[in-house]
Amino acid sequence: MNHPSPDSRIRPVSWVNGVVEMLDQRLLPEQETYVRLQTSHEIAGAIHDMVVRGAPAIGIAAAYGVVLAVRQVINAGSADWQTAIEPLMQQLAEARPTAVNLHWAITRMRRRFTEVTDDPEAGLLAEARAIQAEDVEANRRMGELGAAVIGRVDAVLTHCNAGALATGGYGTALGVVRSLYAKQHLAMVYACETRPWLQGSRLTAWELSIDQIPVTLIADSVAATLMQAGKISWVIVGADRIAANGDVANKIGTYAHAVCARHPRHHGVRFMVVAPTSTFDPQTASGKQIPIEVRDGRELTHFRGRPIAPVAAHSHNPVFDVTPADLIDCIVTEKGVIQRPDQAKIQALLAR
């Protein structure tokens, strides 16, 4: 069995020759197509339309969007670029409401405004590049920490895509998978298809196949049966926002996997969340206060523009759900691992 390096060649967002290049994740796996974006408006549209997705990758894209916004207002002749840029930054911030990394990245970029004077675009570009490089390094660190917690297992389950495609280029949940597989401590990854956008089948299965990591695709509803059969030891997922008490917002369906995994009389499967500290939101007390994005119902009733449901059928399409902290065995961050997370443990880790 070939066990490759844990690194991945996949980079969902890059700064190339003065513009942002994004791998259009809507077209995978059929087409590996890159789009070139030259304005912050185009970046905001790409975030909203899910050309790029995954909380860390969205934050990185927004950081580069701020750079393009600075260029736009300066080229327009604005004497006060710091004021002129605010509507463009607000447009970026409103592109996806749930992923806290988006707001974290914009806030970090804004803090640099007073420090860049002679060439604001160059100074802010350096900051955006630093955000991306730090994300990749943090993911590698989380991969090692998570692998150390898990040890040696036959198979794990993951939901949605928390890999190189969702980050600066390595992965949170799939970063742990990469580390396990490189150590020859993992034989198989079960990837849920993740309805309705099929991030598991279109993205996770594609990414793992590209990087030569064995993957078995399953329908979302098969996960409980695999747990019942003793096929899975751990569920490993990413996060889009983590509240102060440890409640986690992640792709819709995550909560159901956590309930099944932690069922005391049946499964005994352990549940791991992997996310950088930029995903924590200390200002939000619990998952009850996390805004949950609800998208167009046509994502359920249509597939690639073709109807797959009766016209009269109603639809409800929340993109995320909230997994309570008491269903989570551990949260892995670049600063360390929080076992059985609660507010006190999270505060202590963030204060490091």
Ligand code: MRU
The other form holds:
Amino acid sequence: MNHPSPDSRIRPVSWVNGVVEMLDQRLLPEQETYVRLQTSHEIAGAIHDMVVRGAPAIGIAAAYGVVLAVRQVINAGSADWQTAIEPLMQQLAEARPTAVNLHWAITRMRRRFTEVTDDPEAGLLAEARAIQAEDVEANRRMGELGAAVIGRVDAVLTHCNAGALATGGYGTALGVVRSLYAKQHLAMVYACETRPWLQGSRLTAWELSIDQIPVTLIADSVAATLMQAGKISWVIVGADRIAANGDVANKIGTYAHAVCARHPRHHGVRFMVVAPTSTFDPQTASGKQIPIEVRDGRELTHFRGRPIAPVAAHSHNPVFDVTPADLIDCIVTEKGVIQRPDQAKIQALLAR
Ligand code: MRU
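I would like to compare: after the form predicted alone, may I see the structure of the form predicted in complex with the ligand?
Now the full complex is given, and it begins with the chain already shown.
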């Protein structure tokens, strides 16, 4: 008998009664608190401050941000709303630098501008809702495709949170986990805590436990030992940007797991990236050109406002790294699976 439905009740971003509602991910797992945002400026701030995070979720938030921006400029009496909105869209686009889904969503919203002149807010809201619905649909499809590649395993390892919390509401890497678990093809998910922001312990462990999927939390540095002990079959992660050659930017620490998994003389663990085609950036030739966000060192030196390091210590806090394409077994997208990714295979998939 299958486990219950793999779906999740978690929705990180929703449009409710004319405003954007967001689950404040900074407060999880202690508090499940929703905030209501009424301006594009507030949305940009929420993306920057990580009230919402995860590449597809910030794209969806930005799309709703464009709807709020249109309302603002029209209410301000602007004769030419399409020009007046540009600085607000720019502010949304600059909220975080690495996840290309943010730019993808804003570009898609802008493409609708010329078609929605009668009632711009209603027309653009329909587009933002479509972006969210299509993301959930893509996640479900990737979940099935990824689960078919993996088959039946005891345990997988994941890093950061690439779940319902990071998407329209299902998950990329955790979408594959959901599909595997629903088929009873997976017994345990090892979740790396993901220093310094703790997306693994605060978010992935929370999300999986409320959806009753067995999860074991580990410190990031335990991953190698688990692989050495033969406990992990696959590492499954999401992505923030995939360059034309298949290099993948994802949460800091992902590269170390890939090296560890794929090192020929060591573990023979397979490495899967799960990402919708909105995460591909054909304009960026390789991972070397992907902008890597460096966040405030206080994320390292402090925990919820309290110091956990000496004040005299310098800190360096890059929050993404790049895993080269040749360390990746496959990239799962809603359009299909790319085995041993390279530029030609990616081009062919995106052209479908
Ligand atoms: O800094 P974050 O929490 O936004 O980083 C998120 C990640 O790195 C995720 O793995 C990635 O966005 C994929 S989410 C489906």
